[in-house]
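This document starts with one chain, in the form predicted on its own, laid out as structure tokens.
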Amino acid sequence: MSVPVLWTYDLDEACYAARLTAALAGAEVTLRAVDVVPGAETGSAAFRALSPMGRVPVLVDGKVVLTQTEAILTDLARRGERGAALLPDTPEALDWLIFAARDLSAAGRARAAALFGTGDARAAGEARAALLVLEDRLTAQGLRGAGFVAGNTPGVADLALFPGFALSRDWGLGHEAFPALRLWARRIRMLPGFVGMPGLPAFP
């Protein structure tokens, strides 16, 4: 199998979410960055080619060029040899990664509009429902004896949704009213592999 290779930004949540799967899965990537500011490289024609939305990250591999965030994490999680347990192989485990796609993807326009002014104001409220959505379905989770999302162990959707609240200090929200949440933080950070980013704090 051919090394891919990962266009990724260093503070972009949804980049961090891919480093994390390959570092996880044991998958082999090539890094290339992508300065997303004050560079405006993705609006640049160049970049637009491999991505004409203009977002990081991006996954090419030859001829094969995903743009999607859930695709890329996919994608990576088959190629690494401790991937196949974090393939989303259940409905539900679909359903959640969805979810970090579709409803947490306001956690990281809430950010963007704290750090760099690019973002939407409205989003944190958005993010923080969204959260509140994860914290009951991770305490429910925690009853059942589960410790991930979709499961007993860490799926794709884990790791999707990971940065959403990991980052979620940069935007003004505090964590005391999100117990499960940083049980299951904590969970994720204690896996082998499991890799940071820039200002991600030192602990949940």
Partner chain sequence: MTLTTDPVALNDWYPVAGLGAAPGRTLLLGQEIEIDGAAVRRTDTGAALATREKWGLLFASFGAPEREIFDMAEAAEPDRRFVPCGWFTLRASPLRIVENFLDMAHFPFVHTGILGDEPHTEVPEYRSEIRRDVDEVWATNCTFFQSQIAATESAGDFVQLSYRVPTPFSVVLYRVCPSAPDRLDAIALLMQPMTEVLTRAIPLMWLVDDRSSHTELVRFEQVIFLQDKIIVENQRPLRLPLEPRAEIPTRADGSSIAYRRWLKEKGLRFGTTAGAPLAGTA
The other form holds:
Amino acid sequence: MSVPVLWTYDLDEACYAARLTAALAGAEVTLRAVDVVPGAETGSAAFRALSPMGRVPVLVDGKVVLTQTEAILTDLARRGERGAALLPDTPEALDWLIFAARDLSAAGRARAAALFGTGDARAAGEARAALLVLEDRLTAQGLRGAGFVAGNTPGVADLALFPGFALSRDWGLGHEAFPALRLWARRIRMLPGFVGMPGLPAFP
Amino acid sequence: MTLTTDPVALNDWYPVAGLGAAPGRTLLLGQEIEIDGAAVRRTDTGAALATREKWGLLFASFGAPEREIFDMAEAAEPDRRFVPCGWFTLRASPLRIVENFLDMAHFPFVHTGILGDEPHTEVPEYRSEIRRDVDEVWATNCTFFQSQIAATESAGDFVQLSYRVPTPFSVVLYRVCPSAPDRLDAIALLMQPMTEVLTRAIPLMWLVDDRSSHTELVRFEQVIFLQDKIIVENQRPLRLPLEPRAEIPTRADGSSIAYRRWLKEKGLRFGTTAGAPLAGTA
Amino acid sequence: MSGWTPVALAADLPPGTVAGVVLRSEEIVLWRDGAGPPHAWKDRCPHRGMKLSFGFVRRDRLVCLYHGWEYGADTRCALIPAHPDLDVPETIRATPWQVAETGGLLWVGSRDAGQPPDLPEAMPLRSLFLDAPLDTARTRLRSGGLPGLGEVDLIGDGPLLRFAQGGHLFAVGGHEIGPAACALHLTSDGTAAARAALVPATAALRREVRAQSRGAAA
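Switching forms now, from the form predicted on its own to the form predicted in complex with the partner chain, please provide the structure.
Every component of the complex follows; first up is the chain already shown.
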């Protein structure tokens, strides 16, 4: 399999989910940094030719270009030697992956508003509501002895959801009211190969 | 939200927009202002603010600052690369941000693998002073062990640093360039104090580096800066205490001690625990 | 009211972990060393004010995220990494709360709190965070229990609210976070699977209380 190119911005949570998935799956990628802030490179004609919606991350392998985060995470899991176990192969795993893409996308908009002034400040309420639903889910999972959102082992859905919670303090939502998510995030952070990002406290 | 009454804060220059930015509103020292081209006005009274242009930024002041915006000699050197790194909003006191920028002891814990690593945590003695002739705070002879001092170096070494605080709301780092040891890279952090605990920070760099791409340089600085965000937003109290006994400094905090003493001498209240009472807990 | 307040489920603080809680606007860090008992301190490193709940546990010490200052279980700062050879003055200490673990809950108390309550073991259900005053949440729970589980039989109202409902026994403590926010700490009997099945009812209570306090505010 050839080595794909991952177009990425270090401060973007979706790009982080992609780097995290590649690291945990053991998928080899060539990183290509994009100057999103302040360069607005995602708005350039050259970048739009690659990604018409003007978003990072983008995963490119020859003629195949992926611009949707969840498709990128799934493809990276498929490529990595340790990635097969991460694939969303149950209906629930797929359901929570789409929850990350749809409901928890508000967290990314809230963070962009807080950090760069470019997002939607009203998204914070929506993001908090989505995280409460996720807290309910991980509470029930924890009582059932399942440490992750759709089973006993982590999957792409967990990795897609992780930045939305782990970086919530960037937009002013502390972790005090989310004990189940705090323990779930710790389990993810302890996975072999875990990589962090600015905004996550260092871990021993 | 109202304009501060602190004369020290009022009589200083602050960046409020990039030159050529679209018209818009923002906050400065608690007061909403409107920016339209090179004009800056209070939203409530319509009164115009004094303005200046420098380094691609529009600066404004509510008062009549005695001094012009400070100079960066490096900005005049033609072979330097000027690298503005964007505007970032932090829910933090601008003074906590300056103080964090002066701090080396956090490198191994907050910038792990970039600016420092355990077990190389010791902060060697350095000199810190209030320079009366220029009315600035300086910390010199600063060194810190970095295991990856540059991408080209595999063995670790001590990085040589100096810090300069030209105004209460700005701070500059000078770093011996790994690629040109007789010259200093300059990295400035400017503050737009929106409220006492909400700040837009603007990192600007003047570098001697003909190898790295622009995107790589911006990325490096942004990653470091965002690693500090979680710190300055979660210090308690949020605003900087100037009373010596409020916190426990050590020898490594010499620059912070000098900075706080200098602020106290100036009588600055904005962004300190002596400022206006805050709503809420912090 | 005794001087002790439950602030978390004991099960939500496994060995070697750290958690922040807010009690009546006071920020508190809870942490547990490798195997031993829990600790509760003011959530603030005395050096530069960093919240200790952002730190981590290493060698049975709580380490501040900012500069790596390490605090032992006795609250003393044992290591300042910027000055590794320094014999740290014993006056540099974290500020402790009293802490106790009973009834499946972690309790904090002020210095003069006296003896903590002595409660039977209980199984964790969850901590439920509500956008409502603690009194509103307690009153709602006392009158209707969890939504959809039927009649409530109050068993007593000691340090915990105890009731039977839908074939389950519940013991619930709570703490005030602020004037319009609180947490309920629910324990129950029954198997883990039975408790997991109760989670949707707790979420329903959260929605109900939120709607109610919004209505009251309007």
